Every structure is written in structure tokens, then in C-alpha cells.
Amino acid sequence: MEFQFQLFGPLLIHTLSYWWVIIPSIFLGLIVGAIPGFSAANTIIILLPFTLVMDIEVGLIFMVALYCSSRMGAGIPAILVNIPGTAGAAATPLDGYPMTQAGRGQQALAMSFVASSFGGLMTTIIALLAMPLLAQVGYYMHSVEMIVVMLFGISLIASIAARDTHKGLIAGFLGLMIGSIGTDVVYATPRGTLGFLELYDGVPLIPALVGLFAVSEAFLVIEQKSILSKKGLDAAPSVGWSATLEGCTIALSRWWHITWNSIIGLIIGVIPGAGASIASFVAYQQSRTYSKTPELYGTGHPEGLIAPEAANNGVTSGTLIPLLILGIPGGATAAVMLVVMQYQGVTLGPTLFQLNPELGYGVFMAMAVTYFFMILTILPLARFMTRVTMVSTVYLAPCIIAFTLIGSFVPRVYMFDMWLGLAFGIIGYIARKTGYHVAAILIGVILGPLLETYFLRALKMSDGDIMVLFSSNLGNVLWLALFATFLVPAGIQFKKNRRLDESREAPNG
């Protein structure tokens, strides 16, 4: 596969001419991403009859723009009302929502938009230039390597537990136990389903997500007049455009943080089946681990917001690489794109870039143009979006519960899932009231089943030999990196404590 750089200039101009498709798709994706339970994938499925009759180029541009903007849209309710629109935004409210409560919601949205747009734009350009190399990542990431990647995300539970070890670990293990509900991957034996057929495929993610975060938050905020703190409520009416500019400045000053976290998302996105939820948790964990101020995470720290937003938008370009080069969809949205392209008779694989390079490279060029337009169209809306936080909880809480329960119903169209979302809301409410972190529960629910699947797959391939976990060179490098995430911060803290002790003893000496 050889690059044809002479195509890029004319292709960019040609893609810009489709602004009439891209801009409406951006706003549609923004709305879709912000509604819990909806996603780019199921929206494209709903609109599949239209995309099939469109010209293949117009259809792909529409789907790409919708996909990118829905990623950004999922972070809006996560920041403003503690409701992640999708699993990829599950780490966003950890620091985004505390900023909103302090009256800095506009600033937080601006940071999120800048991190999402620049992270997505940067990784799209990297993907465009390094496509052959990135395509090989899927070949090297097998079960053993994926186990270690999962452990990076799950180790975030330990970071959360650092504040209250017992409660953090209890919450994490509760999440892992809930995640194990369903039929096991080896013998298909039901576990913990209590006889409910709806749980045989495991605990559905959306009801767990909206219940633990949104419904439980609605139960809490109904006890007070506003989701904002008193200080935030006093400051909110006087906030002007300067807060948006300040948020942009804060995000751009951390350009390196956006860069390396979006690259984490890109690499994880290339791995089929990995997805934005893994990328956002891994990015948040790595950001916190190597931060000079890890104690600020979870209190409204800018880097804690930037990391997951940059990562989950870095995933978008990554998921399309195995689709276009290998014919293997990297996620649900890419799978729908595969259906459309096959229906239109497009041959995927390396031959696509030889026979129809305008289409192959055009997908990534459309993604780059979309992220550029998103900066111009969505960033000015930050000021107006934050107005929702000033609505009285008497009206806001019932609306949150209603919309999120509908969101629980949409993916599988089961009434059971609405009751399940309410049940998770009660669990989340009790956890918050008693000092347990719902994020730790959610990490276990999301990553636990994936870890079990890859672990059992590795054991099956090795006839039960546990040493298979250390049989891969790349896997061993990842193991060392995982241990480093625990040892390096501990070593830095030990040196700090030692210097403090020496400075205290010096005057006495």
C-alpha cells in the first residue's frame, strides 16, 4: 500500500464542498450523543434505508460526521448533569461534573470541545499518514495483550480506592460481581440471573450506566434547589464569553496532554472490539498516575476532563483503520459502514487504496474536515448549553429520570431494562450516600466481563497453562508498563516524603 500524497490537496477541497452534509450531520450527532441510550450506530441503523440509496461518497461523509460529533455530544450531559451519553464518556463526569457544580460548566464544556476536536483532528491526521503501521496493531494485540490493557483500566479502581481503600475496593469488586452476571463464556451456564432471561446475555451496559450515574444523581439533586453549589449559583448569571475563552486557553495550554491521550485512544481504537470505554478509562488512569497533582483528580481538575475526552475521540479514526485496510469493523458504527459499503459494491482491503484511493483516503479526510467544522460550530454553543444547570431541580430531576429510563429502553427495547436502570439508580444512590464511588462500580461492570472473556480465551488456547500470560514479548512489555504505573508514583511520593522529612530535620541539626 503506497501513499498518494498528490491526492490530499484536491481531496481536501473536494471534501469541503460537502459542507451541506457535514454541518447538519454534526448537529444531529451532537443531539444523538447527548441522549443516553442512543448512539451513532443505532441512529445510522435507523437511517440505513436513506444511506443505502445515497451516493456512496455522500453516505460515508454523513456517517463519519455523525460518528465524530456523537462522541463529543456524549460528553455534554456527562459534564452538565452527570449523565454519560455513552460508555465512552463514562470517565468524563469524574472531573467534568465537579467543575459544573462549582459554576465552571461553561469552562468545562469549552475544554471538552477543544480536547475532543483537536484530539480527533490530530489522530485523524496521524491515522492518514501512518495507516499501514497502525493496521498491524490488530495483528499483535491478542488475548494476552488485551488482558493487560484491561488491567490498566481496572487499576483505576485502585486509584479511586486510594481515598478510602476499603470502600473503593468493595465498590470495585461489587462491579466485577455484577459484570459476571449472565451465561459464562465457556459452558453457557447462567450465573446470578435469578431466572431472568433478559440477563442471560449479561447485564446491559446502558441501564447500568444511566442508573448508576444519572438516576442516582437525580435522587440526590432533588434534595436541594440546584445542582450548582451556592458559590456556583451566585457566579453563574455573571458568566460571559470570557469563560469559554478561558476554557479554550486552559485546554490549548495542555496540548501535550491532549496529544498523548488521543494517541492512546487511536491505538486502542485500532484493536477490534476494544472501544472508547476502555480508551477513556485507560487514558484517565494514565493521566492520574503520571500527574504531579494526582490528589486533584475527581475534584474538577482540567487534566482529568481533557484525558478521557481526547482519548474517546482518538478512537474514532482508529476504528476505521481495520475496516478499510483489513475489512474488519473496529466497532458497532464501523460495522454499519461495512454493510453500506458492501451494498454499494465497494471492495475493502489494500486494493481499495489502489482501485479507489479517493474513497479510501476520503473517509479520513471527511473525518478531519468534520473535526475542523466542529471547532467552529459547537464551541460557541458552550455558553448557552450551561443554562440547563440553572433550572430548578424540581423540574430537572424528573426530566433526567424520564429521559434516562427511555434511554435504558432504546437499545434492546425491553421494559425490563427500564426497571433495571431504576434498580441501578437505587444502588448508586445508596452508594453515594454511604461514601462508595459509583465510578468504581461501573468500571467493574464494563471491564470485568471483557477481562474474563480474554482471560478464558487465553487459557483455552494454552490448555490451561497460566504462564501463557507471560508468553508474549509485547505482553511482557505491557506488564512492565502496568507495574510501572504503580511503582513510579509510589517512588515519587517516597522521595517527596523523604525530602520533607529532611527539610524538617535540617533546622534541628
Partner chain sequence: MTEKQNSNTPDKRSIGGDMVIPVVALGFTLYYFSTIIDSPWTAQVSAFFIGTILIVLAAVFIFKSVAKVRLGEAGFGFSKLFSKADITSGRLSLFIVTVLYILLIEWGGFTLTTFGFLFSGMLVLSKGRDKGFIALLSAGLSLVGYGLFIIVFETRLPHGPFEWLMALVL
Contents of the next structure:
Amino acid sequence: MEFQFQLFGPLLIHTLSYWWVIIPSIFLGLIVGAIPGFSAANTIIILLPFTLVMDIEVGLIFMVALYCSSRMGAGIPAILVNIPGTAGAAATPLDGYPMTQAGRGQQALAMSFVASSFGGLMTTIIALLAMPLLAQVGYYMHSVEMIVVMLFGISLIASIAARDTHKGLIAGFLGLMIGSIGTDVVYATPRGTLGFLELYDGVPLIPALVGLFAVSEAFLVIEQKSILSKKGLDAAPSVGWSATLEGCTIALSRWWHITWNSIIGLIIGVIPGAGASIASFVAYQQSRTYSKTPELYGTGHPEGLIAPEAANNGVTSGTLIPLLILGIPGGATAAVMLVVMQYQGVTLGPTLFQLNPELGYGVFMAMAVTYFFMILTILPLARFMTRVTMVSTVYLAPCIIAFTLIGSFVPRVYMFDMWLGLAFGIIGYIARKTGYHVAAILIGVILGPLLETYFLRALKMSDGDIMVLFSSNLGNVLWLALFATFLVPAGIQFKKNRRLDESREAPNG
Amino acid sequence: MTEKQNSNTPDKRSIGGDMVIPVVALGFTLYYFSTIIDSPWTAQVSAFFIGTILIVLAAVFIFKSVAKVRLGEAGFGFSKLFSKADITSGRLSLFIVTVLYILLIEWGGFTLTTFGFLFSGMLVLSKGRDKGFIALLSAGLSLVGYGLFIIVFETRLPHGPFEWLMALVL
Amino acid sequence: MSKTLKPTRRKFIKAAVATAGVAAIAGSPFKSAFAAKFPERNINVIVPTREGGGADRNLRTFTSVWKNYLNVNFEPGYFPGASGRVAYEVYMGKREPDCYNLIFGNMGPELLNWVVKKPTFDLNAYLYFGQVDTDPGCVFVGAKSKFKTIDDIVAAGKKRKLNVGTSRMAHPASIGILALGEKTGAQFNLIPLSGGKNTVAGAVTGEMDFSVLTSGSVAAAGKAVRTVLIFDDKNKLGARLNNAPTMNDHFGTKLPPLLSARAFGIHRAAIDKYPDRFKVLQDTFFKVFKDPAFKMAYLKAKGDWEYVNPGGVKECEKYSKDIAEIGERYKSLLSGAPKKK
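Show the same protein again, this time as the form predicted together with its partner chain rather than the form predicted on its own.
The complete assembly is shown below, putting the previous chain first.
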């Protein structure tokens, strides 16, 4: 694949001229991203009759803009009301929501918008320049390597458990066990389904997500006037535009953090089958591991919010690379885009950039332009969005319950899933009341089945030989990196303790 | 996480509530094992690994808790989980209304049942104040939901009298 | 099973309200006169796969023309759970056997489901009556694979066990590769990758030595893959499947075609109770294939016209019998030997 740089200038101007498609799509994406149960993929499916009759360029720009902004949209309720709009935003509330509670919701939103747009824009440019190279990632990241990537994400349970190790581990392993419900991936034997056919495919993510986070939260906050803490409530009315500016400054001053984590997202996005949820957990874990202040994570720490938001937007560019270069969609939205492109007579894959270079590059150009428009149109809204946190819990709690339970229902249209959402709500409520971290349960529920899938695939391929886990060079490098993530914090702590000891001894000595 | 009000500060020595999650975990894992006992190895390997660790973790927790109670350091009370505030804050009533919501939505349809839920839920929490405003707000929200979910996104939400009527009118 | 899995029931009631007059005299002596006018209201179709997938596209295309002959619309309801099991359980357990409720299944994999594990209902309580298309399984490699032909694969398979990506164990294409192993002595290790997308990816990225899948999806993957063997009587897509030979031609086997076949199914009770209605469905079903609008719509949806293969009750019964028989032969391999070490 040869670069055709001369295409870029005219393509940029051409894409900008489609602002009338991009801006409405951004707002639609924000809405569907923010409502649990909706996503870019199912919105494109719902709007398929329109998308298919659109001119191919318009259709493509519409899908890309919707995809990018839905990712950003999912972070908004995660930050403001502790409800991740999609599994990709499941790590966002860990630090986003505590910021909101402390009355810094506007800063948090601005940070998330800047991290998302900046991260997304940067990975789009990197994807554009390094496409052929990145397309190779899929050739090397196989089951064994993916097992280690999953373990990076799952090891977050251990970090969360740091505050109360025993309870944290019980929560994490309970999540993993719940995630094991469903048929086994090889022979489809039903396991732990309590007799419900609806659980044969495993525990659906949205009911688990909204139950553990949103429904349980709604039942908890009713004792208070608003979701803001006393301090937050006092500060909130006086917050002006300066808070948005402050959020932007905080995010931009951590540009390196955004870059690094969006690249993690990009690489994970390129791997077929991996997705935003893994990327955001891995990014959060990495960010925490190499931070000088890991103890601040989970209390409303900017890095803890920036990392997952930058990463899950990096995934967006990543999933499109195998789609365009290999014809293999990297995720659900990319798969639906493939259907639309095929319907329009465009063959994706190795020949795309020879036959339709303007279309291939056009996708990334549309993405870059979308991120540019996103920051212009959405950032000023942060101030107004934050007002939702001022709404009395009398009104807010029933709304959260109704609309998130509806969100549980939407993806599969099973009434069962509403009950499941409520069941997870009860589990989440009990967990929170008794000091078990719901995020640890959720990480298990989301990543557990993926880990098992890769693990069994690797085992089946090696005829049950466990040593297959250490059979690849790249895999072994990743194992070392994984061990490093455990050793580094321990090392940092050891150093800190020693310094502390020395300083204590110094005055005496 | 929510901050607890002073009036509801639970008794730290009541650890009955803390044991709910480990007991559920233990029970569920044992049930899970019973469903895979005759399955192919692929169905067992991962679950046995995770499940065994969970059983050990939960059992140790329960054992430690029982030991604390025996030593008189704690009791099996459930004050962390249940308190008078559950009734006074309207939590229990809201829960009952939520269960009714899921039960009835299939028959009443999305719009009417959501209106009913929002109205009664908010009324419970407001202790019966602002009936008019709550009615208006609930009606507005359920209509917005109807417009967004059913008209715009054509989501297959449960239909009831309101949706049929609208289908005839539209 | 929850009694609540019926999102389209309300549509039934909605239609009933809209045709209130009909409902009012439904129990009257005029009933038979009205019954003769079948269909009076929209027809519900349960789909065991996801909205937006291949079966959905196929269904939308077919019913977009079929509805003109019946003068009513088709209302699909999607129940993709448990490899389609949920859809069949809902259809058999919750839908009225009145010819207003149909199921649009993929006979191959779904019949193999029953071989692996029986459903809760009697298998004779439903039948397929309208086959729309048949898509044979095939063997394919990634474009960069060192294997160029099926003979390369067989030769390598005699030296070491090759890993074979498949959409799922209980799939006609999986049976095909097991039969090839049996015939040639090559060793194959089936790795289920959950879905066609992952199966293509498995071959393209080289994690699998090669993959097996229905050939329509392989042809759609274009130049990223190369087809080397077809499990059918002939390679109907020719160069689009790299002129790959058929298993029976190349290895002298006598395998029945190993197809995924999309077909409409119906409650047997509905046929017994309303034979007139069923006849209307059957007659109009076949008219669709002769309608040029169907071919246009099918090609527009990027379907392989060569795979359109109209079939009635007899053809479907024969297919069902064949696939069930061959499924039984490989049952232990498809369902996993109980308690291996």
C-alpha cells in the first residue's frame, strides 16, 4: 500500500464540506452513546433503511461520526450519574463520578471531552500514517497474547482490592464466576444458567452494567437531596465557564498521558474481537501502575478519568484498520459498516486502497474532522450538562431506574433482561452497602468470558498442553510486562518506605 | 459512593451484612459446579479454577467472621444492610414500585407504565408533595421516551393501549 | 424459561385492534368465510439470528416481494440466543399455531443443535416448508497461507494435527472437515471461533492453519482468503471461490451436500388445523422465485443468486433427514467426549 499524500488536502476540504452531516450525527451519537442499551452499532442497524439509500460518501461519514461521538457520549452519564452508557465506558466512573460528587462534574466532563477528542484525533492520524504496519498486529496477537492482555485488565481487580484485599478479591472472583455463566465456547454445554435459556449466551453486559452501577446507585442516593456531596452542593451553583477551561487545561497538561493511553486503545482496537472495554480497563490499570500517586486513583484523580477515555476513543480508529485493510471488522460497529459498504458495492480488504483510495483515506479523514467538530460543539455544553447533577434525587432516582431498565431490555428485547438488571441492582446495592467494590464485580463479568474464550482456544489448539501459554515470543514479552506491572508498584512502595524510614532515622541519627 | 447520613451510621460490629456476598458467592459456585460435573473438560477447566479460588476466599471470610463473633468482637446483625431509613426514605416502597413496573410494562405498554412508575416513584420519594408537578414531569418524560425510543429509534419496546392508539392516530 | 419472551404478541393485539370488526365476529358462524381470506393481518416471523445479519438480509429481501402476494406485511422478531435455541423455544412454546406465525431458520446448524442436545419440544411438532437458498460449506485459507491447495493441507495434516477454525462445532462445514479427515487420514482439530467474522479472521491472521465456513461468506471476504475445497456437488460460484474442487470430485467420496439452508418453518398443528391457510402460504411462496423483482432485490442485497434454491416440504424433509443422519455419525466429536481426562 503506497501513500497518496496528494489526496489529503482536497479530501480534507471535501470532508469539511459535509459539516451538515457530521454535526447532526455527532449529536445523535452523543444521545445513543449516553443511553445504556443503545450503541452506534444498533443505531446504524435501526437506521439501515436510510443508510442504505444514502450516497455512499454521506452514509460513510454519517456512520463514522456517529461511531466516534457515541464513544464520547457513553462517558457523559458515567461521569455525571455513575452510569456507563456502554461497556467501553465502564472504567470511566471510577474517577469521573467521585469528581462529580465533589462538585467538579464540569471539569470532569471537559477533561473527558478533551481526552476523547485529542486521543481520538491523534490515533486517527497515527492510524492513517501507520495503517499497513498496524494491520500486521492481527497477525501476531493470537489467543495466547490476548490471554495476557486480558490479564492486564483483570489485574485491575487486585488494584481495586488494595483497599480491602479480601472483599475486593471476593467481588472480583464473584464477577468472574458470574461471567462464566452460559454455554462453554467449545461444545456449547450450558453451565450455571439457573435453567434460563436467556443466559445460554452468557450474562448480557448492559443489564449487569446498569444494575451494578445505576440501579444500585439510584436506591442509595435517595437518602440524600442530590448526588453531590455537601461540599459539592455548596460549590456547584457558583461554577462558571472557568470550570470548563480548568478541565481543558488539566487534560491538555497531561497530553503525554492522553497520547500513551490512546495508543494502547489503538493497538487493542486493531485486534479482531478485542474492544473498548478491555482497552479502557487495561489503560486504567497501566495508568495507575506507573503513577506516582496510585493511592489517589478512585477518588476523583484526573489521570484515572483521562486514561480510559483516551483509550476507548483510540479503539475507534483501531477497529477500522482491519476492516479497511483486511476486510475483517474489529468490532460490532465496524461489522455493521461492512454490511453497508458491501451493499454499496465496495469491497473492503487489500484492494480498497488501490481501487478506492479516496474512500479508504476518506474514512479516517471523516474521523479526524468529526473529532475536530466534536470538541467545538460539545465542549461548550459541559456546563449545561452538569446541571443534571443538581436535580433532586426525588426526580432523578426514578428516572435513572426507569430508563436504565429500559436500556437493559433494548439490546435483546427480552423482558428477562429487565429482571436481570434489577437483580444486578440488588447485588450492587448489597455490595456497596457492605463494602464490596462493584467495579471489581463488573470487571469480572466483562473480561471473564473473554479470558475464558481465549484460554480455551489456546488450550484446544495445543490439545490441552498448558505450556502453550508460554509458546510465543511476543506472548512471553507480554508476560514479562505483566509481571512488571505487579513488581513496579511494589518497588515504588519499597523505595517510598525506605525513604520514609531514612527520614525518620535522620533526625535521631 | 454515597455518603451516609449520621442518623444511619451502621453499627460497625454488625457483620451479618458483610457475609451476604460471600455466602451468595459460595452457594452460587457450588450450584455452578453441580451443573458441570458431567461436562466435557472444556466446560470445566476455567470454572473449576476460578470457582475453587472463590470458594476458598469466601470460606475464609465466613470463618473469620464467625471467629470474630465468637470472640465477641462483632455480631451477626444486619444493620449495615437494613435500617429504619429503608422505610423512612421510601427505598422499600420504590423497590416495590420498580418490581411492579417490570411486571406491568408488558401489559400496560412502555409509555403508560413508565408514566405510572415515574409518577408513583417520585411521589413516594417526595412523600406526597408536588403532585401536580410530578404528574406533569412524569407525563413529559414518558412522552419524550415514547417519541425517542418508539417513534425515532423504532425500538421494539412493549406496546400497550397508548401505543396502539397512537398507531391508529399516526 | 421466562413467560415473558414475546415482544411481538402486542403487535398481534395491535393488529387485532386495527381489525376490530374481524375480531368481533371471529367466533361467529361467519368465521369460516373470514378464514378463507387468509391472511387478514400481518404475519410474524421469528428469526433465530441477529438483526442485520445474513439471515435477516435474506428474510427482508424475500418478504419484500412475498408480501405483495399476500397483501400483508411480515413482522420479524429476533431471538439470537443460544445458537438459535431461544428462538425455537419461543416459537414452539409461545406462538399460536395459526399460520400467522412462522420461523425463518438456517436448517443446517439449527438441526445439528438438536442432534447435540434435544430441545424441550417434540421435534415433529414443526416442519420446514419453504427453502429459500442453500449455501454449501467450504475450506479456505488466508491469502498469505503457505497452503495453496487442499492436497497441501491433507499432506500437512498427515504429519501434524492442523488447527481448523470453524464458526461452531455443530455446523455442516465442521462435519465436512471431519469427513475429510476420516477419508484421508489427515488430522484436524476443530476450533470453534463463534461466528463467521471470527472464522474468516482466524484464517486470515494465520492463527488457524485454515478455516471452514459457508461459502457465501467466504466469497464475500474477497481477496483476503482463498477457497480450496467445496462441500457440494459443484462449485457454483466458480472463480469467486477460486475454482476450488468439490470434495466428492476430488476425493471420490459420496457425501451429501453440506449446506446451510435458510427456510421458513411452521407448527405442524397449524397445518393440521388450517390446511387452507397453509396452502396459501405454499402457493405464494413459490410465486416469489418467478418474480423478477425478487432477483433484483436479492442481487441488490449482494446475495449469490446461484445459491437461490427453492424447495418445498419434501426437499426440506430430505435435507433434514440427511443432515440429522450425518450429524449423528459425528455426534461425539461435535458435542465433546464426556470427561476427557
